[in-house]
Structure formats: C-alpha cells, structure tokens
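The form predicted on its own is given below as one chain in structure tokens.
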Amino acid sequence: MGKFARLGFWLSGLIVLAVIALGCIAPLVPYEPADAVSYDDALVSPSLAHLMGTDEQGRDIAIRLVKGTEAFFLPGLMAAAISIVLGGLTGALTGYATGFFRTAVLGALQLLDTLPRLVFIILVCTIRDPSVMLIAFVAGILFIPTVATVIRRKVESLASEDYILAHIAHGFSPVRVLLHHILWLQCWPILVRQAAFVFGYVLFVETGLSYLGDYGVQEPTPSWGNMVAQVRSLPSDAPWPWLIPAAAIVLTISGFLAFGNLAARRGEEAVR
C-alpha cells in the first residue's frame, strides 16, 4: 500500500471511529425537540455559544446533528450484520457444496439479486408502516446475493489450495476448514468491504427519503436528512443550516466507502 493509500486509510479511519463515536454517544444527549426550539435565536450564524449555528426555528445545529446519527447508525449497522453473517454463510456454503442445493441455492440468490434495491425499498415502505429499522432489515436482505458471490468466488478459489487440502488430509472437519480457514481468516477483508458498503448505503437511502419527507425520519425528530431539507425555505445568506449536514453525509458516506476498500486492500496483503 503507497503512502497515499496508507494516508487515505487513516483519515477514512478516523472518519469511521468519529461516526461511531457520534452513533454511541447521541442515545445519551438530552433532547427534546419541543424545547429545543427558539424563534428569538433563529439562523445565528456559527459562533462559540452555537457552534454550527441555528436554523430557522432557533434549534442548535450542532446537538441535531449529534441526535442525527441515530436515524442510521443501529439501522446501518443492523443492515451491514444481516448481509455479512447470511451472505457470508450462503456464499461459503454454496462455494463448497455440490449438486442440487448448490443450484437451488444459487439460483434463489440469482432471483433475489434481479430486484432494484431502492424501488424495492419504497414499495415495502408503501406496504408496511414506514421506518428505518425497516428499511434497513429490506437492505440487508438485499445484500446478501452481493456478498454471497463474492464470498462464493473467495471459497472456490480457495478450496484446491494445498495447505486447505492438507487440513483435510489431516482429519479437519469440513465445517471448521469452511467456516474458519476459510470464511473467518482468509474472508474477513472481502465482509468488511461489504459491512462498510451496506453501511453507506443504509446512511444513503435514510438521508434520502427523509429529505423527500414521505418514508424516511419526520420532523421534528432530527435526521441528516430532513435538516437538508431546509434548503427549500432558507434564504440564500444562511446556508449553515443545510450545508453543514449536507456535508456531514458526503463524508461519512466517503469515508465509509474509503476505509471498506483500503481496509479490504491491507487485510488481502496480510493474508496472502
């Protein structure tokens, strides 16, 4: 890894730690969205008593961006969980499984994967009571044909390799060589990639359908979402309000992304 990657991965990585920090941390601030509005202090621009300003209601930006995280941080990682552990398990059973279940299995993922993810996503939300932990238990199923190929195409690459044959030759169970020589050493990159994917995409669809209004988090609980959503009624010289969450969700999402793919790079480099 060059010292641009190395660089990129201890700032995604700090990124990462700053977002689960937030994400433990919001459950223990006090908020009450009834109180926390304040029309005599409406759009103060950024300053030591507020340090990302208010919005248009008078309500700290900076403790709603805190409370924020809490729309996807247990959703996402609910949804990263539900992908890695079954998709892990389906990919590295179907990698070394033969006949009839293989194919059975294989072709249940083919037909689970022809489902469009977001549009799926809304139809269920327009089915059911709407919520994120909904929607992030509907992503997480839908991930799993994601990692299961990989996952698949890891195992069966790896199960001709000799030192895999001689765990064998030497009585391991076949089930201990899959599950950990396997999927949990040799695996491990490939499902963080995937739990940091499934992670941004979770913050993605939140934030999205929050800013619409119609499936995501309501006001006046706070999502990084619907505080974008000011945009529609601030005036132009007060862009704190939107801008600074705005930009909170294209670097949680890049940095999610980032560290997924050079943590995933450093891991394939120690294990080989």
Second form
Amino acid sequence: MGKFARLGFWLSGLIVLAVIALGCIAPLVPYEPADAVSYDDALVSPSLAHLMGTDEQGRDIAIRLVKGTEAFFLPGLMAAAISIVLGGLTGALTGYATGFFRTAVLGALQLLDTLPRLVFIILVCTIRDPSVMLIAFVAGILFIPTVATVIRRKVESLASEDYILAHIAHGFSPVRVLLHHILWLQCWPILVRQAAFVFGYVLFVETGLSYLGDYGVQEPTPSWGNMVAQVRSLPSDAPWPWLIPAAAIVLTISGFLAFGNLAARRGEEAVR
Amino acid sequence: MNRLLALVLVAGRRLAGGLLLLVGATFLIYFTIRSAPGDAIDAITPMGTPPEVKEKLAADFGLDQEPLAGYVTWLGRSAHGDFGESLVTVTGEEVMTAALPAFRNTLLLSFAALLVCQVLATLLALVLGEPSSRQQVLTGALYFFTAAPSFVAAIFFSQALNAGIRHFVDTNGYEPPDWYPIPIDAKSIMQYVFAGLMLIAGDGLFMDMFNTVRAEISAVRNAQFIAAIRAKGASTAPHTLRNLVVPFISAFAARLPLVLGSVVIVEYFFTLDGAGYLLLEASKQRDFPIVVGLSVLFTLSIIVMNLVADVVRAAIDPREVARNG
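Having seen the form predicted on its own, could you now give me the structure of the form predicted together with its partner chain?
Below, the chain from earlier opens the complete complex, with every other chain and molecule after it.
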C-alpha cells in the first residue's frame, strides 16, 4: 500500500468515524424543528453564534446537519447488515453446496439482481407508506445478490485450498470451516467493502428522494437531502444553506466508498 | 456450421433463461402489489377514485381473484402489452402509449451516457497506463468527485453554468432561477446532453468503469499470447482489440442497471420527457398502472441487455460457447 493510499485510508476512516459519532449523538440532541424557526435570523452567514450560518427560516444549519444524520444512519446500518448477513450466508452456501439446491438459490439471486433497484424502491413506496426504514430494508434485500456473488467466488476459490482441506480432514465440521475459517477469517475484507458500499447507497437514495421531496424525509424534519433542496429558493449570494449539506453528502459517500475499498485492501494484504 | 449450431443453442438457452427470469421478476412485482397493507385496491389508487374505476382496475390486475390466479390473469394481459389505463398522470391513456415513447428516450439517454462513459474511461486508461504512485493524486481526486450523487453534481453544474451565463451572456433581462439548468426550453437537446454528463460524472460510475476497463486492458496486454505475437514480429493491436471486445461488452451490460436507477433522479432534475420522470410523477399521484408498467419495462430492458450481451459474447468468443454450451 502506497503512501497516498495510506493517507486516503486514514482520512476516509476519519470521515467514517465522524459520521458514526454524529449518528450516535444525534438522537441525544434535543431539537424541535418548529421552535427553531426565527425569521429575524434568516440567512445569517457563518459566525461564532451560528457556526454554519442559518437557513431561510433562521434555523441553525450546524444542528440540522447533525440531526440530519438520523435520517440515514440507522437505515444505512440496517441495510448493510441485511445485505452482508444474508448475502454472506447465501454466498457461502452456494459456493460450497452442489446440485439442485445450489441451482435454485443461484436462480433466486439472479432474479433479485435483475430488478432495477431504484425503480423497485419507488414501486414499493407507491404501494406502502414510504419511510426511509422501508427504503433501506428493500435496498438491503436487493443488495443480497451482489454480496452473495463476490462471497461465492471467494469461497469457490478457497474450498480447494490445502489448508481448508486440512481443516476438514482434521475433523472440524464443514459448517464451522465455512462460517469461521472461510467466511469470518478470509472474507471480512470483502464484507467491509460491501457494507460500506450499501451504506453509501442508502445515503444516496435517502438524500436523492428527500431532495425530490416525496418519499424521503419531509420538512421540517432535517435531512441532508431536503436541506440541499432549499437551493431552489435561495438567493445566489447566500449559498451556505445548500452548499454545506451538499458537501457533507459528497464527503460522506466518498469517505465510505474509499474507506470500504482501502480497508478491504489492507485487510486482504493482512489476510494473505 | 457446427459453430453456428452451437451458437443457436446458446442463444436458445439464454432466451429460455431470460423468459424464466421475466416470469420470476413479474411475479415478484405482482406480489409486491398484493402485499399492500389493507385492501390492495385502496392502497394503490389515488384518493377519491370512483368505485367503477376501482372495480375495473381490480379486474385488470386480477386483485379480485386468488393471488396465483390473479397473477396469471395479469400476466396474460401484460403479455399482450395491455397494462391498463393511466389514472391521473395522462388520464385515460393506455399505459404503453404513454410509457413507450418516454422509455425510448430514457434508454437512448442511458445507453449514450454509458457508451460515452466507457469511451472516456478507456481513453483515460490508455493515457495513464499501468497504475503507479504518481497517478494517485489524479485518480484519488477523480474518485472523490465522481462519487457525488448525480443530483448533487447536477446542482453544482447548473449553479456554475448559471453564474457563468449571467457574467458572459446577456439574458435579455430574463433571470432563470439559480438552481435551474439552462436552457429552459424542454424540447432542447442540451437538456439531454447535460443529463448525460451528470450520469457520467455522478454516482461513482466513471471510476468504477475506469477500474474495470484498465484491469481488462492490462490483463490482455500482459497475456502470454500477446508476448508470443510480439516475439513473432506481428502487430499486437488487432489481437488486443479482439480480446477486449468481450470484457468491454460485459462491463457495459453490468452497469446498465445502475445507470437506469440514476437516470430516474437525473431526469426528474432536468424535467426530461422520459420514463424516470414519468415514473416519479405517476408514483407521486399513485397512478398505479403507469408505475407497474414502467417497472416491468425497466426490468425487461435489463433482462434483454444481459441476453444480448451473452449472445454477442458467445458469437465473438468460441470459449464462451465451450464453457456454457
């Protein structure tokens, strides 16, 4: 790993840590959107009183930025958990099993994979009460095939390795070898990469839909997406109310993607 | 002749597989509808829909029957291209009459954007060559900026464009809103060009494509048969190109689903006359037949793309036939 990649790893790790920290403290911050409105303080530029300035309704942007993490943090974690747990297990099974069972599971995975993700999420939102949790749940399910495929390839390439055969010859049960020695010890870098990717995807969908304004988080509850949507009515000499959340979205998605990739690369170097 | 036969066999198998996938995918879509909480028909129609319209809709979608029988009824109608009539968005019009022209625009936009993206990624890969530590500042920056969601990229783009235009062009007193992409004229091709650019620049598509393309080029260039050809003094270019066609088609086909997702949001941003815009508008107003019809079209296009990619690969590369035949 080069010097630059190491720098990227630490920087993106810092972003991931910061987002996790914000996501954890956000529920503890008392915030009542209606009380925060104060038209006298509208569009105050960043200062000591308002670190990131205020928006058109005079609401402090820094607090809304922190509270906005609530919109995607738990849903993102849930989607990542669903896809890596179920995707990891089905991937390991299909990499190991043979015969009809394998064919059937592979077929089901291929089926899930042909559904266009965002279109299917919108379909579900049309039918059911849209919420970010629902969106994240569907996203998590739809990412199972992606995770399962990379895990299956890894398991297939490992299954004939001498040391795995030695484990089995040693009398370890295949389930233990599969779950512990292969999935846990060998595949964790892949799972980290995929988890970060799915988390980033949920953030992308949540902010995108909140920006469009129908299925995401609704005003006055803050989401980075509906904060960016204020761009439509802002004067051009006061860009901070949309610029700051937009920058936060780009930083977070880039940070998570980069961290997933670089942590996985470090992990793969260490595993080998 | 033998090879042609093998190819036809592969195509037949792929077609059968594609049909099976289509049946499975429509089944999933149908049961998502059936899983609606409470009375499904109330959940999927706009408020205040007259009862006779509801009844007709329930009959069209087989909601008055057992789930499986209803699915067969609905699938039978859909197979004839009959997805019912639009409820609100384009009231009374056949779903396919409204959806197909819009979907054609969407497909054209997605394909063009994906193709340009692949060409640009290939050019960059050729210019940069093998990965080296000196490029990392450039690729790192590209990673960072292209990971932005396409709608965020589109906002930055139109803000910059509008600021530029205000400075350099006399807009004749007319001041478009800052966030709104110029030109306003919905019929203008520039809207589509901008939308295509945002598809390429956002959602991490470009660097994902770049990585794949560069790895494939490097794999073929460093292959032993290329070294052998070079040792014999022949030109390596035709062989390199021929061996790159198959992975390039795969890379293209694999990213279509991602682009078909991004295009929905981008179309809505630029208010293009496309399937993505229609889908979100219809979904907002609970115009259910349109949403379902478009979901099926999107799914179908992904299945067809994979099918075509498989057959073309088999036609170009005999090893694909041997592997799958």
